[in-house]
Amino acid sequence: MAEPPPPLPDQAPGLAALRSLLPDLAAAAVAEDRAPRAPMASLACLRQVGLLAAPLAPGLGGLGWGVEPGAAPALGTALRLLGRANLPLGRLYEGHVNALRLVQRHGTAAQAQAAAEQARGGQLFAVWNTEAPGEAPLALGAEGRLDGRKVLCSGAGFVGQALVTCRAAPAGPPQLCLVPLAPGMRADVSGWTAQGMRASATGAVDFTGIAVAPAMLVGQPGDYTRQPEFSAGAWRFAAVQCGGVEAVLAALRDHLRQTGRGQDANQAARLGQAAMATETARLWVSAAAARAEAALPGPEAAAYANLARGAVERAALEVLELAQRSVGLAAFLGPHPLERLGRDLATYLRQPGPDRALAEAAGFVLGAAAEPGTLWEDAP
């Protein structure tokens, strides 16, 4: 197995800054869930230490998280730490990373520079792709105006730069379009009634009538869904989820310490099983990141990431069940930390297309020439 590229020399300060924020971010998660409200205070913390600029290439004033070979370990750690402290914030930051990554990879030099200036100035980016069932895809009309809306937009109302997919023809490939939005502009979060991720400010955004200048179109039609990057990038949200699993394990351990029940054989067995599943999730994410962020990722990177997202989901559900069984009814009652963590993690696990992702990974395994025991040995 090839050795992964070494970490970039300037990653440690970014991670140190993030680690210093974790207690404040964890405390803010409690308050933001109770309101519920967008994690504005938490985002302000990230802005103050420059983490909104971290996904930028070093030449654009960032740390290269998500665009530079060798940055995957640092980015993976950052996403896990954010997920451990504050899952809604981790979800928003992962979308921010994804958006900046897409602009830098597929946009022009001028677009990348403009996005860098906006990120360094504190603007939050997002990628919004989902259409409401039964509605036509967001259209880019011949007159150069958008027609339609997006739903399940995390950060609706306070994202400053939304990278959305639109289509010049209903059956055409999706075109990325970067739309600047003022606070509260066109956002409706009234329909977000999910039990968890309350502070993610998820809602619908209506883009009808917005004029699209040529400079707002990023890359070519089809770039957004280009493989293997489209599927391989799933490792990033799996990393945030993995952090949530770590938070559940920590809450279980704290409960057993505080109640003095950790020496009970049944409780110890559940804690051990939870620790095993949590580490399994971390190892899957780490390996998927190494493959996805290699200099020239191949189809195996997408297949491995699809398997990783399923492995993280199974580990998360197992750890949640073990923790809730150990803690009992208190795990479903506030203010016990497991009550909020359980809601947030169970909601965030519902990522789109899990069956499709597993089937695609199975198809790769079925057609591979290598024996199962050596299937992944040639990958990073």
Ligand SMILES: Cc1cc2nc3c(=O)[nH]c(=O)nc-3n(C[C@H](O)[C@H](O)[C@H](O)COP(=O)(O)OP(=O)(O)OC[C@H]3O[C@@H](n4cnc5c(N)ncnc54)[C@H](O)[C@@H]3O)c2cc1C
Given for the second form:
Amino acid sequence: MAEPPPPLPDQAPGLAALRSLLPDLAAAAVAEDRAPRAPMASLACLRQVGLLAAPLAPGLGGLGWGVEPGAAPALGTALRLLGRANLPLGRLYEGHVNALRLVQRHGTAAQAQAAAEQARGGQLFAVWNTEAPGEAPLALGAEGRLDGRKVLCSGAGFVGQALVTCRAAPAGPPQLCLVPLAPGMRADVSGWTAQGMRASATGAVDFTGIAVAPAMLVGQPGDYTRQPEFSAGAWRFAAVQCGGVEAVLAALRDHLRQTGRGQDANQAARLGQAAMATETARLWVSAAAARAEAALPGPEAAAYANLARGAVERAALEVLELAQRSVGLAAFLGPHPLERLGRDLATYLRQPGPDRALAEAAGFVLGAAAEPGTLWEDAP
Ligand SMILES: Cc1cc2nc3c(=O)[nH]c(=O)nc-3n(C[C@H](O)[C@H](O)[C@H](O)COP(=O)(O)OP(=O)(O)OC[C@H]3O[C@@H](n4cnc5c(N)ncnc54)[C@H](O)[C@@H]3O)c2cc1C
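For comparison with the form predicted alone, kindly provide the form predicted in complex with the named molecule.
Whole complex next, starting from this chain.
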């Protein structure tokens, strides 16, 4: 008998529940930006409808988001919807998905089972890889203790399970280590003075002295940066960013409707250009997701995702400029929604090594045997 067709993304389990939360998540984004504090109300909403378990394989009680090849469209839609409603929350959820995916891919069955129980119990996971420029990487000493800190850790102070990269030797390959953290433990968010993404509570976490039991080590050294998954996975943060772009487009359209200025030829042209750029971003993300989440992604999946993240960044910057020009000064004055959305999106667009990503993609194009028109044809 033929396999049943996969559900359309909008009908995929989990998405209806997520859609029902969107008004609350969008309202919470306003309050959580003002306070700047952890988005506890938004996270509670996700917990309530079981979305923290969605990245788990069905056998572990989840929906397979992030681990099942067929689940990419649903995950992509979820990340876009979250980014549209609440960009800091989307960032946190993307990290949660990434961490659970890495544990399920590279960990033992017992580690995956334990992580699944924690996620089903409402714990938030994160991947913290970034080190402060000039600081030694987080070390895993011969005596089995961590030494050093991570910076730019989203969810510092309220993530319950942090998947960190550490090294047995400073230039050695990164080893994933899953560290359980109590609320507030070792976190310092005082340096998070960013213009936007305030509620992502992105801070420094000092791991010095934490004893590492063998069960905390996930996979082998080098698994975290294994290609093409490492670069291809960029489609997930690009999906969240794409949601942020959609939110800016929505705010621009609302403004033009409310002010009755949408018929003006200049305003109409800018709205049309913004709609074009937003759809460009969505198409890139969905094509990158399909390649990245194929059963056996090849090097083209990494190159494609590297191009996709650049295309989404370009589209986002264009839409921001168009919206700010159309709305004018009001776009920079709170409580206009564009004031916060612009800060959040501009901040979240800063992701690691954009020049390197573009250069790597260019290297793939340079070395590929196919003609430019068929460069990506072999992939899904
Ligand atoms: C809201 C938010 C949340 C985050 N949360 C997390 C998290 O939970 N976990 C985590 O690990 N990280 C997190 N980060 C950090 C993130 O992953 C990036 O590391 C960070 O945003 C990159 O910042 P950057 O623009 O300074 O990047 P960089 O990579 O330093 O790039 C800055 C510029 O320098 C260029 N450049 C980079 N390297 C070189 C070089 N060697 N020589 C010359 N030029 C170079 C780049 O192309 C770019 O033009 C978060 C960041 C943000 C904004």
